[in-house]
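First, one chain by itself in structure tokens, the form predicted on its own.
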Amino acid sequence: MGSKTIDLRSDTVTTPTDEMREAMKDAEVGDDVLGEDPTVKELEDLSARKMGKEAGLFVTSGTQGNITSLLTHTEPGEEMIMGKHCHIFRYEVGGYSSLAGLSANTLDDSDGYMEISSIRNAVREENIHHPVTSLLCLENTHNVAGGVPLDIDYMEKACEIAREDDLNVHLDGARIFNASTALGIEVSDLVEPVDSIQFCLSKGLSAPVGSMLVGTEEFIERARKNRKRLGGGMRQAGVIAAPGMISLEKMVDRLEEDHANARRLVEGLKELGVDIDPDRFKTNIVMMDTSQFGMKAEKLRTKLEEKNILTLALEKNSMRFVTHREITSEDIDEVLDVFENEIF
């Protein structure tokens, strides 16, 4: 095997391209708290427009465009929905509740998807004893469940039985583009029903910084405020917005090689052997059970990095593979190659 470091640890790791580097160096700037960054403000409008909302906020990460979103959505002391193993409430460092003063009702999600029913059940009947149910939180794609992209069907379903309980409904949508991609539908429409949408640019889409959150113009006004009470006012940010735009503009129609790559790679481990199932990665993740090698996923890691491949052990038995722009398909070869040489 070469010496090239195959890093499939996540979509985050992707570097700025050269026309990215350019675009931060000749960046129209201004003051962004006292909105005067004209390329913030861009940034800004084109990412509502692509979302068919009224607004945007420029914030430095998802996880901080999600706690905005809780934040602005709801008061200290209620409740919110959202399935066990989504994002926001395992790998957001609890800030659903230390800051933004909510108790979670979590859901079973194992497969990406809360039952319809079973988020019905979740809302809180008015009583003394009871908290307010006052959101509804889901994830699409599904990054645990293995990047799996939630239909336009079960979002309509899902908003549907919050606006029945006059919940909102906030999309983590970190990976939206690789969802409406994979379901060959336009983003604007896989996302009309909820309330607010947080989406990075600095995954799959390339950018070095920065996600956006997006919905209603009172909402984003609000939002604004929450944003600068948890230090995200920025000043000539527009430096890392101007990457942002050409994320939007030119990264998001070469998603479809990041998912052509994950399953080259799922299709692959299944002709070796691998008990794994290529019906289930649709998108940019794969998921894999490492248990069937006799090892835990973090010896199993220890081993491929030893040969220049770096994954994610995220549970004790669960490897996961992320596709992304720096992933060729000549790359995916050399990690079927090593499995097949080293690791059976």
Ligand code: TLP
Given for the second form:
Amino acid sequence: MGSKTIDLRSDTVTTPTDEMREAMKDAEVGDDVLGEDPTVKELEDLSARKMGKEAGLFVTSGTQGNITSLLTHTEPGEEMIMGKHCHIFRYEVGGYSSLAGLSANTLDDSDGYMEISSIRNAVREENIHHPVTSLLCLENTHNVAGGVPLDIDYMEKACEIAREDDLNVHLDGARIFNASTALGIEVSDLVEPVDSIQFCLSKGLSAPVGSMLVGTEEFIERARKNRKRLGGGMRQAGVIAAPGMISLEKMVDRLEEDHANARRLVEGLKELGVDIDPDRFKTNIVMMDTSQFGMKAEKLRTKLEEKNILTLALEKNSMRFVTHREITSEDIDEVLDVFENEIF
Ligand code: TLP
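For comparison with the form predicted on its own, provide the form predicted together with the named molecule.
Below: every chain and molecule of the assembly, starting with the one above.
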């Protein structure tokens, strides 16, 4: 067995490339709170252009991008509709409620999709007892469902329903380029119907830090103030925006490799007799039920860790593997070897 640690916990573990480090060193900078950092401006403009929206805002993280968006779309006391398994609801420390004062009407999204009819039924009618429903949140790719890319037809239908009731739509597109890659469509077409998108530079795109929020100019102007309110106004942020430019210009095209490695893992596990559905995993995230090995996910995680393979025990019986730039097809073969020889 090799001694390299094979880190499949998340694509967040990717480290900046040499080119990114060089770009950081050479980045032109200024005080971004005063609107004077040329590299940040360039990244914001490029992000908006790529998404086909008017303006962009550089934020510290996906979580900050999402909460900034919620604060900008809504008023305290309002309600939003979102999936039970979405990141904003499950993994952002309840900021939607403590920071934005919102309630969440959560719908089943186990396979990544909330039923369109359930979205329609979840919108509150005007009534003195009801909060106002003001926002629909979508997540693409859907993390917990297994990196599911929501197709364009669904995106359009969900947004159409939202519009009928005057809701805005925010997309947590942390991995939106994985979705557009898997679906084989332009990212701007996929996000066309939504009002705002948060997408991450620091996941599969390998930047060390940062996410982007994009939307209309008017929305981004108000979001900029909310980001400041959250303490996210940065100064010479060009040094961290510079690698983000490389993420957008050079790291998108290679995501297909990550998807191929995820496929190799799923198909290999299936061949070994694991109960896993190869058709379910279309991007870089794979979920596996560990109860078939007679083990809780945490137990299997520890066993794999002893073999230098890092994974996440996401739920009691659910283990997550995420492929990324620092995982090769040989690494996947080694993981499959360990399953064959040590786990079965
Ligand atoms: N997800 C992380 C963990 O927080 C679970 C991961 O390893 O997958 N939206 C989605 C869909 C995400 O998956 C994440 C991060 C975020 C937002 C938040 O991004 P950060 O970590 O930059 O705040």
